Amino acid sequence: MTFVDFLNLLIAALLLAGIYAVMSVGMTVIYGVMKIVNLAHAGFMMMGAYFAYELYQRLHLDPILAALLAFPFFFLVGVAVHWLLVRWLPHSDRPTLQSLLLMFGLWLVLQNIGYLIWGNTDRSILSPRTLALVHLGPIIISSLRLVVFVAAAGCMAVLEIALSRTWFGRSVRALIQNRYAGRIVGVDDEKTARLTFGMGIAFAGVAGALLATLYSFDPDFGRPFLLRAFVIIVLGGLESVSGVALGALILALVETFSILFVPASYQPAISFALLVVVLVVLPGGIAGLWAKRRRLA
């Protein structure tokens, strides 16, 4: 492998890490605040893909703009789902069987709605940007992946600002650190949980819409990406929003450079193997390792 090939793969991994981070951060904030493992995340990613597809096919709307419009739409959907279903779950410091069954059932419902409306035929979004390339000397970058990365990075930047400079962000960080202490100092945990769930579903919708511009999709579209999201949040730490970006980068690097040794069809197996290794070696994720080192220091 030449140095140029190495640079091309490295840039491809960095661009992939952006969309992986957006794909996973919704699960992280929901788990951090509510201790719910949102298995329905895959279903909402699938719905986000079809949301962008329908806007592009019917209204000829740019897929990237459609992905941005997915955020407010799926935020409202998430708030509605929380009000109708999630708020009745018992509060707990750990994931409960009720929450797992509810989220899994909701995923199956969304998946079957997808089959009912769109069938099992693979769909794809082919825009003028799909095959465009950017040449930087010997380095070749997909124009679409670059635009998707910029959109994903923008979403992550907005999230970081919201978490660090708004009352909602302070409430989220307080509940992630200690739910009961947060309630003692006046945090409205029910309202924060409702908005957090809406935000988590919104990021799932945006991620699905962005992924739909890169891959073909069907109603089972979200399943392989759900596994990748699990790997990322375990790598970064289940409750660490900042750790998501690092976890996404590690997975993207492993997947991208693994094509030098194994066929691309084995990437899901690579993700699963990485998940097992991390659970055994670093059960608290990289964020947990950092916290342990700070305590020892």
The other form holds:
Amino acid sequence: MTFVDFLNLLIAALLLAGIYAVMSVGMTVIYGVMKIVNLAHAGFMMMGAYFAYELYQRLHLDPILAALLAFPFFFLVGVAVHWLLVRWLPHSDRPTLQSLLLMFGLWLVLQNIGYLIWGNTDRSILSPRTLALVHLGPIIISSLRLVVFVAAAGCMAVLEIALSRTWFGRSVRALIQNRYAGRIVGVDDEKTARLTFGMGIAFAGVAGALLATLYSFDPDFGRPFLLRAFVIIVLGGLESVSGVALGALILALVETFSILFVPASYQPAISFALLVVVLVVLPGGIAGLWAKRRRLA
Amino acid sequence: MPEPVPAPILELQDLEVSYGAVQVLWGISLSVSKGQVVCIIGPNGAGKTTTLNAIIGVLKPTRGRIILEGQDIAGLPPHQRVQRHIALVPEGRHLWPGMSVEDNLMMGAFPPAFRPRVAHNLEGVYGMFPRLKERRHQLAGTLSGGEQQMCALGRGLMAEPHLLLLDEPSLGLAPILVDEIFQFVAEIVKHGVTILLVAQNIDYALQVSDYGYVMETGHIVLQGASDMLLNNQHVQQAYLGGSIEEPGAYPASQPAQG
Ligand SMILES: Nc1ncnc2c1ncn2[C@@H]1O[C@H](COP(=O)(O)OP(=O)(O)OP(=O)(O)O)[C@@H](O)[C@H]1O
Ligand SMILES: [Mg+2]
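What I would like now is the form predicted in complex with the partner chain, since the data block earlier showed the form predicted alone; can you produce it?
And the full complex, kicking off with our chain again.
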């Protein structure tokens, strides 16, 4: 492998990491605040893909712009779903079977709505940008992937700023780290949970719309990405944006560089293998490693 | 039963609280007068923390009234109670270890109505605890035990409390730090904050407080002016190093004050 090949792979991995981070961070905030493993995340990613598809087909809206519009749209969807369904779940400081079943059921419902409306044919969004390339000397970058990365990185940056600088963000971090402490200083945990759920679903919608520009999709879209999101979350821990970004980068690097060693047909197994390895070797994820080192120091 | 002279800021009437099927408080009545320090003492598991959690609202009483400044707040969620300037410094401190000291303090002024005075109150807290100011950008999880307790006190003060609920502020601290923390408590008292104090360090608690309640297995078994409780035979024997007796051996609900 030449150095240029290596650089090309590295850049490809970095660009992939951006979208991986956006698709995982929504699950992370929802889990952090509500201790719900949102299996329906995959369903909302699928809906995000069709959201961009419909806007592109009907209104010729740029899919990247559609992805940004997906944020407010899916935020409202998330708030509504929370109000209708999620808030009735028993409160708990750990994941409950009820919440798993509810979210799994919701995923199935979303999938079936997808089949009902769009059937099971593969769709894709082909825009003028799809095949355009950027040449930087010997390095070749897909301009679409570059744009998707910029959009994804922008979303992550906005989230990080919102979490660290705003009162809402502080209340989210407070509930994640110590729910009881949040309640005794006057955080309305019901309201924060509702807004957080909206935010998590909004990120699912944005991720789905962005992914739809890169891959073809059907109503089962999201399933392989859900598994990847699990790997990223297990790697990066459930408490921070930077942890998610790190987990996303690691998975993207492993997936991208594995093409050198693993036949393409085994690709889907990579993330699963990584999940098993991490669970066995590093059950606390990277964050756990950090914490251990801090305790030893 | 004697009414304390100044108007009560807080009154509990016949409060009952259960965890699931297990009832823990069996009709607690107590009263805290404005400007006073009132303490609750009693053995482990008596229900002291439960009482404070019911006052702040994270536990819902099954019966009874919680009257704060003349209004029954028993039906309100915690965030609506905190708006009325009650603050809890909880047992075990409950800071956010991954947030900076300053963010921890700021969260003490979370209700929107408190936010305009955050900067001003931060200065006040830093004036009282200069060590927190030095460490304000550090993560709270990296503070020492004494500093964490200061941070928890500071967070409580950020709410400009009319009533401060202090749960075991000296728990787990080295004796020299215990002194320091109680000096801070004394200073807070000087600022005119009304305090309901739960403390294992009964000697201290009764010295710093005006009035005290003794709680055992979810009942108030004894109450009175703190100096009288200090000399009370039951308190002496059960809590202040006298020979320890079965708590139940003493007649329940007997006020020490005539
Ligand atoms: N979350 C809970 N679930 C069930 N029971 C609880 C819970 N918290 C406390 N209890 C029980 O309620 C009783 C009162 O506990 P509480 O913590 O109020 O006592 P305390 O007086 O504060 O004791 P300590 O001096 O040890 O802090 C105890 O019997 C305890 O076991
Ligand atoms: Mg206690």
